[in-house]
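First comes one chain, alone, set out as structure tokens in the form predicted alone.
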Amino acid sequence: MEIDGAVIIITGAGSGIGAATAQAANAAGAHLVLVGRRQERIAAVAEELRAARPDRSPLAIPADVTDSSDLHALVGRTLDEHGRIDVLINNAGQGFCSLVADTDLDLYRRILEVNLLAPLATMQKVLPSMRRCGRGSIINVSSGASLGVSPTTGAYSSTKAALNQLTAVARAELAPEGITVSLIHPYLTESEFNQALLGGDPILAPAVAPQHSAAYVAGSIMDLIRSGDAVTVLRPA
């Protein structure tokens, strides 16, 4: 999909990797609406795209992608202003670290809300524009953690493994009404998430193989959006 002109909403865009997939859709010519928890934050991110742009004029839509009413709230508002979505990124994410022995069952709930049942739910809300216009793309941004083994990411790796197979069985049956349905697995990237885990000590990236950047996950999501491919990996440098 072209991406100048687009109608591009993305979730969990006030930093890291939402913050810098903004950066970079603006910078190609996007309509976006931001979504966040955090109005403050969205709003700021909105300044300065509006800065290095004039010519777009971003929305920032205060939302909790967990909530079924401010879902609702937000694809009206985009309807309202431009019509129609063309994409979604669904990229807001929560982890918590622990043995799976120890892991706590309420925290392993809130992270499968956010990292598995509001993806869903947001496809959902988008999907009647889409269809109406005959094509779409959908990004849902999971981890290489889901990939591979390691002690203490049981519970996020576990929900971001559920949105794998959910990607990929969307994609087949979205994909003869012109919608395509993509995945990416970023690796260890410069963001917040260690400090907005729920509990337990982040996994932190070897010397040898350093974090990416949160720059560098943004251009792979526009390569997504651009080429309609499955799945894209990140790996370790």
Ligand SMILES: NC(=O)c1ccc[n+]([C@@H]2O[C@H](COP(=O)([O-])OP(=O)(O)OC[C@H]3O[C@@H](n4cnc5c(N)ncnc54)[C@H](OP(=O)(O)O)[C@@H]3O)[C@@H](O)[C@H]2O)c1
Contents of the next structure:
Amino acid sequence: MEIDGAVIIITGAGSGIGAATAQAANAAGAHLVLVGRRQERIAAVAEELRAARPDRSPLAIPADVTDSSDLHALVGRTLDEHGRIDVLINNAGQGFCSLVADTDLDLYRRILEVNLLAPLATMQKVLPSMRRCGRGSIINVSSGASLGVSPTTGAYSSTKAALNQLTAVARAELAPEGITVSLIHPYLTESEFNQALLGGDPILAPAVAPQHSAAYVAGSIMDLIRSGDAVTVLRPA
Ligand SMILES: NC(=O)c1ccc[n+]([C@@H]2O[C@H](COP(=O)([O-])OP(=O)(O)OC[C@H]3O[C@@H](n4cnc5c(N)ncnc54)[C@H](OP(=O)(O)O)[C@@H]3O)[C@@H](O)[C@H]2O)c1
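Can you switch from the form predicted alone and show the form predicted in complex with the ligand instead?
Below is the entire complex, every chain and molecule, led by the chain shown above.
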């Protein structure tokens, strides 16, 4: 998918990988729709994008991706403005750190909502528009944690492992309609992710290892939109 001129929705665009992806897509000429719960954060990113590319007018739409009526309004407003949706980047996510034996089930349900059900619901919301156009690209942001075994990551990585399978099946189902569904596995990345962790004692969080920059991950997401490859795995820095 060509990025210049594409209408791209990015969830979790107010910080970290989402904000860096917005910068990269803006530089490449996309029409961006920035999504997150904290309005001031997505508005600040939109302001930076406008300053960098005055010929583009990014939308900043506050939404909780676990709220169906927010998703409905998000897609409606995007279509009112642009008439189509070319790319969806399901990037919003929530970390969780706990031993399996101690995992709080209510917190686990919350991260399942954000990391698994919300990407599914958002895909379902954008598909009618993509089907009308006969093309589209969906990028689901998973995690290298879902490819390995590391104590205290079981709940988080299991939500991402389910997203991996959902993405692979969606890819097979939607390819005949010209819609490409891809997956990226970032490794440890500089962002607010570790500050926003839910769950157990923070000392259980994996020790801080060398991290990728959010801009590096964003560049890989740009490559994935262009290539339509099934999966990108970002190796540890
Ligand atoms: N950083 C890493 O080491 C790493 C590694 C592998 C994978 N990942 C994945 O990369 C993605 C981006 O994370 P990040 O590292 O950039 O962390 P981040 O800076 O914490 O970004 C997460 C974003 O998701 C948004 N978000 C969370 N819950 C939401 C909800 N219910 N509705 C709408 N937006 C929501 C947050 O914005 P609001 O709070 O304003 O809503 C925030 O901007 C996540 O899916 C994460 O699992 C990260």
